[in-house]
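Heads up, the chain below is alone and in the form predicted alone; it's given as structure tokens.
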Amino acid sequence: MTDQYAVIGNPIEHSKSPQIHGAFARQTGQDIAYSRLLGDLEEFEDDVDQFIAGGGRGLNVTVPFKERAFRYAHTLSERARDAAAVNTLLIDGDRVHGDNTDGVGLLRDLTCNHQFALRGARVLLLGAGGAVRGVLRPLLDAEPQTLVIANRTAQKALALAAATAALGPVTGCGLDELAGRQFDLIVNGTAAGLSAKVPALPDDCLAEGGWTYDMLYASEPTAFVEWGRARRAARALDGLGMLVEQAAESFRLWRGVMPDTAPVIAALRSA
């Protein structure tokens, strides 16, 4: 019998999870469906409740409803705690854990995708909402010379940056405390690049031979790697690695079997 899986969010018909899904199925012989389910923005726990009842096996859960997904959720891993989100749901009979692969993700694509060397790096992580507590611990795990969390709004960098102190040199501020730092990885966990429009940051912030990498990811180069470009950075790279890798992990999960991403991500960069 075909086992029934889903992307859930609002908007979610630009979602390309289903063909990620699907080339992972294929890949590795599994019989499953992968499916996108528009959530209503007031019953999103009712939305997955009859998922469940029809006899889903697992949702990935986007935009808006990471953080209802956590409270949902029966069980939780510890990178979920960590993130205060949800991105995947395991559902085993009337009991759903959730975890959060977005860290992961993030994690492979550079160092595994793109072998870039996070240990001893300095890092800036701009944003403090959910995305950026997604990555932060593994970012923190990797073991960086610093990572600087710098927000818009400079205390919710301050209260992000303290509650992960004990994991590692992570410290916060607003973005115009930047002034006359380097850093040699500058990652954009921020909603701007959706209005095309990067964080104001300092011209001279990227070190020589740096890079740049935004979560986000569009057909089209977007604003942030756009900045990175302009600074000569050594690879300004776009979110659309992440996706898969954390697509990946979100099916290793589900099926107890690890796909190959890099035919993904090529098909994908393809089309």
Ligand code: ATR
Contents of the next structure:
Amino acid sequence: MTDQYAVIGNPIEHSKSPQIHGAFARQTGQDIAYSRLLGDLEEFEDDVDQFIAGGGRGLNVTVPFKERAFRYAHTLSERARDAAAVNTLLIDGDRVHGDNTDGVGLLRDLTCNHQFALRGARVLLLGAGGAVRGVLRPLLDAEPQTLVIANRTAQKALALAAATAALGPVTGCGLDELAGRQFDLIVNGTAAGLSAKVPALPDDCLAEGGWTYDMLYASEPTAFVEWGRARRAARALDGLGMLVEQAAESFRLWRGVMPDTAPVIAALRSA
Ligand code: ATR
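And the form predicted together with the ligand, for comparison with the form predicted alone?
The next block holds the full complex; its first chain is the one shown before.
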């Protein structure tokens, strides 16, 4: 029987995950079906229960349910624990394991697809919510010279930096405390782009030859991609590559085979 997978979120109609996993399945000859599930804001857990009762084998979890999926899972990977958020559920009978593939998705896109040299780089990470928590440890594992978490609400950035201090050279501050500082890579993990806004940054905080990366993806250049281009970023990347790479890691966890992401990224880019 065809194994059932889905992505659950709210809203969900624009999710590209079915297209991505469909392409992975064709490429690797895996017999799976992958659909979109509109999760109920009140009854997310019941929706997951039902999916499991219907024989579902795995779920991708997106906004706004990643923290609830974290609480739902019976067991958790270390990276899900680090992020306190789950974007991938693996279902084995009535046991549910939670993982988080967002961090590895960003790292693979930056370093494998685009050859950005994180080691020794000065990195600015914008935001202090779930999206940022998910990528902190893998970014620090890549040994940047410094990693500054800057958030509109400074307190949250300070708390996150304090909680991660043992992992590497990380500090936290408010967006309004960046004057005079320069970075080789600025990663936007805020929700500002959802309303076409850009976090309020000093104009000169991108070093010459620096890159920008928006974790968000949209069919048009995002507001932060435009921000990077206007400041002559060597590369102003959006989150399409990260989206496909995190999906590939979920697919590998579910099916035990790693798909080739390059043709899938290229097809989505040209669509
Ligand atoms: P997610 O789980 O997607 O990261 P979240 O936990 O709600 O979502 O976090 C949203 C992040 O985007 C926060 O860091 C938020 O800043 P505050 O902590 O100050 O709320 C940030 N954010 C949202 N809108 C923003 C804006 N217009 N400018 C700057 N930061 C913004």
